[in-house]
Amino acid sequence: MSKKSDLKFMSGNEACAEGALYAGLTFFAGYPITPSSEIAEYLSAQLPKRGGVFIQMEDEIASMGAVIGASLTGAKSMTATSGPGFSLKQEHIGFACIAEVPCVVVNVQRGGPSTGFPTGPSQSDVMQARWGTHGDHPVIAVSPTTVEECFTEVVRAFNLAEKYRNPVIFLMDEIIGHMREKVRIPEPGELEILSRPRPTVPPEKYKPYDESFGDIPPMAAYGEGYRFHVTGLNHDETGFPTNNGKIIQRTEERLLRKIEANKEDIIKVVDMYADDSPEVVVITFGATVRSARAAVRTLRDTGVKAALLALYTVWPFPETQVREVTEKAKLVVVPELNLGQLIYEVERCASADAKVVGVNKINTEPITPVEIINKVKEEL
């Protein structure tokens, strides 16, 4: 049984910002944008009382160089904000891939294209999270589906980012982040809280992307000592810039691969009655799974045989995890609140023998149990 001092009635954003202090947030960096806004606030407050750093910048552009600058000295740094936001952010984004800066950025998703609907709840921004920068780059993106796991979650994203030395994409959206639910806070030491690996060679003998230690090199900290350089230009081992094929082939597909051989590490699923060979599938992430579970339920009462595959890790892919709870299945069913994104990898990775329909909806209100069972039964 929970004590009752370790609950607390909080909304998602709330659970958020208190979920990355847990995982020893030391600097955040943000600019005010709605549904994301109380992220910044209750950290605004927090952050100082707890030797943390809290800035607002001018724009968002200037809050994730912030966070790259911050996660160079050491500090474990994050910024928060929604789909306008997002779109600005994405060349430093890209600059922290390719530099291998540890940071996690929080997408409050909202309606859009552009300014769209800033209070109204979306889940548009699921390939800008894998896509929205430039070039081939590795991306790490974790999506809760309760308010509590707003706190776990995202210490799971610090402890990925930290890892890997990546950004990592926190893919909330704006009915999680505002809904209040209860929250149980771990006593300290219960959740496990990692940190990037440090150098063991001294400072005269250090390269920052010294691929002899495997493919994530041990990241030294400004003001500890250590000199290196840092650019987001295609760099050797030392940091500085090279135009060589072969070292750019070669580290780019390190990038990659420090994500793509860790799967198994990094994706995080969740599955109801998968075991149960079912013939309906449905597959989605973040809010919508809440909708989803209570489908599934009352399509199993009714006779069905339904399963539910939950993403809590939506980039990498959970492509195995997909191919194998469809196997058998003669319909999948992706709902999500757009008109159609993650529909297109579950299409490439489920059972050639399965009908792949989507559930979409853009009209400022969640999608329901009730659509879904509909979509199902019209199908079926």
Given for the second form:
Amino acid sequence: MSKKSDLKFMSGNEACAEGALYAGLTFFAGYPITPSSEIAEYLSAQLPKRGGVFIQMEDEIASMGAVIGASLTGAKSMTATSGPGFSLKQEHIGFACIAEVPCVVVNVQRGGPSTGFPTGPSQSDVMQARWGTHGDHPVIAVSPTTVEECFTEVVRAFNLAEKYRNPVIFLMDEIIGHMREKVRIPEPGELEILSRPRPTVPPEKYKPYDESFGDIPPMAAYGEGYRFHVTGLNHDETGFPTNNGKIIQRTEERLLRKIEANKEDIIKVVDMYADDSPEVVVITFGATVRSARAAVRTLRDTGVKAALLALYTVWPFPETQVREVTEKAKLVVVPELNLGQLIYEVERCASADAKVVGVNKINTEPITPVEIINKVKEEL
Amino acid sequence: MAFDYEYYLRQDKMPHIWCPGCGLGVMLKSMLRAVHGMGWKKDDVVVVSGIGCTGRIPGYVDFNTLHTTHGRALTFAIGIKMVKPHLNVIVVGGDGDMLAIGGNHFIHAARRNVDITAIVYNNEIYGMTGGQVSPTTPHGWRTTTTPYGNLEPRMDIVEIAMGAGATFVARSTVYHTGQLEDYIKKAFEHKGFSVVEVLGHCHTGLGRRNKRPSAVQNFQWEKTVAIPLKAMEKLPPEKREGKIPMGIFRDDKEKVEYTEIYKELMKKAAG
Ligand SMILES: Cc1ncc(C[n+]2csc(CCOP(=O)(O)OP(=O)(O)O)c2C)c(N)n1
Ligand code: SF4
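Let's compare: the form predicted alone is above, so bring in the form predicted together with its partner chain.
Then the entire complex follows, led off by the chain already shown.
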């Protein structure tokens, strides 16, 4: 049972910041941008008190650079931003992918493109979260649906970043970022906290990308006697640049495999009524899950065999889960606050017998349960 | 006894990629002698760079090393320094890396006064990409992207550093190697953001197109174009034309360094 004292009334942005601290965050660098700024503001007060570093950098490129530098020095690191800032961070997200540097990048999505609609809700960075930086690269993106989940899911985001030595995109949206709800703060030790694999060999034997340890090589920190090299160039196991095409291909394949082969661990979905051979399946993520839950309940009350699949892991895309839940479905509905992004993935994975339709909105208002219900009625 | 460069170099990474006669090797040697002079343990030194010919230095030196993205080395370096302030963090970069794409980071690193030494190899050109115009290319000079001559005025790295608030600022050249080592060492000793501009050359990229094709001609140029600050001040204005002052332009020990300020904040915030 939760004690009263563990219960806090807070915004999603604050819960995200508090969750990051719970996960062991000791370094935050950011640049103000609506609707994410409260994360930086909260951490600017908390981190110095709790022995960590907060720094406001001159832009988002710099923030992302500082986060990678800090992580290479052993700190659990995070930055937070929105649309335009997320665009600026992309080059360094790619660096973190190729150099395998754990970090969490919060994107509290707002309307776009460009400066777009800073205070409006949006879910239009689904594809940018996957393909924002150039080149083939592995990506994990985690998305919460409630304020409390901003806390618990950011802990999961840190765990995945550390465990897989990869940047994790924490894909929030303005609705949850600014909404206030009750959050139960877990006791220390209650949630599992993971840290990056550490070297077990002496410095002279250490290779920063040693494949003999498997797909996720142990990671030393600067200043511990290992004196390793890190570069954004294609490199071999020793971390130094290579022109050897075979090694380049093998290493990039390992980077993708690191995520692909561990999908079961990385992917989290929550379903409602999926076991009931649903004929209608609503698939969505983030704040839109809230309306979808209500819509599915109402549909079932009116006799429609509806189910919900909420994607807490958006990337890697939960292919198997989507395939399974839509097996018997006639209709798959994908509500999202954009003009159709997640739906491409759903179409790719859903049962061929099901019709896949979107509910899309970018008029600065959330999608309502009624809009989802109406779509279902229209299509059935 | 001859200086043991090999102790600091990653022997297995040689030969380096630089053109014979480039000033980068000279600069690197001065830097290594200065590191040695500080008595720093290799484990406590971090060398960070962006992209460019200069940016390849980290791969060759046996320290904690980081080769980042074009222009952004200082941002990574700040992350490192803030997490482990006891580490000695050196950032090396070319003029394009540090002052064009990285100009904003340079200004703000100087303003914050984080205890990092930035060593800028100013060859007045984009070396690695084959000789395109850079912010420090002299007006009128021909480069691969200014075939009719550079339309823009050149930027003065020392003045930018001073204006942005760097607390140690010096300029030397790859000809004046003893002085260069001395300035780099003083920059290392300095607690705060220090900048050493190293006037160098790219005879293959810039010199070749501007009547200075050989390395020797370029070292000669560095020898004659750079005038000690004091001597420069004594010259009448018409004789200063085309000359570049070298020396220590600022050595401010008053301004408190950023990681120290942050340490104080942590104490205060923890109450
Ligand atoms: C974002 C980005 N833009 C452009 C480049 C291509 N590029 C590589 S090095 C370089 C300029 C190098 O010139 P400088 O920084 O002066 O260093 P030098 O090679 O002369 O030492 C450029 C433009 C890049 N790597 N990244
Ligand atoms: S291209 Fe220019 S700067 Fe680069 S190594 Fe050659 S001479 Fe030096």
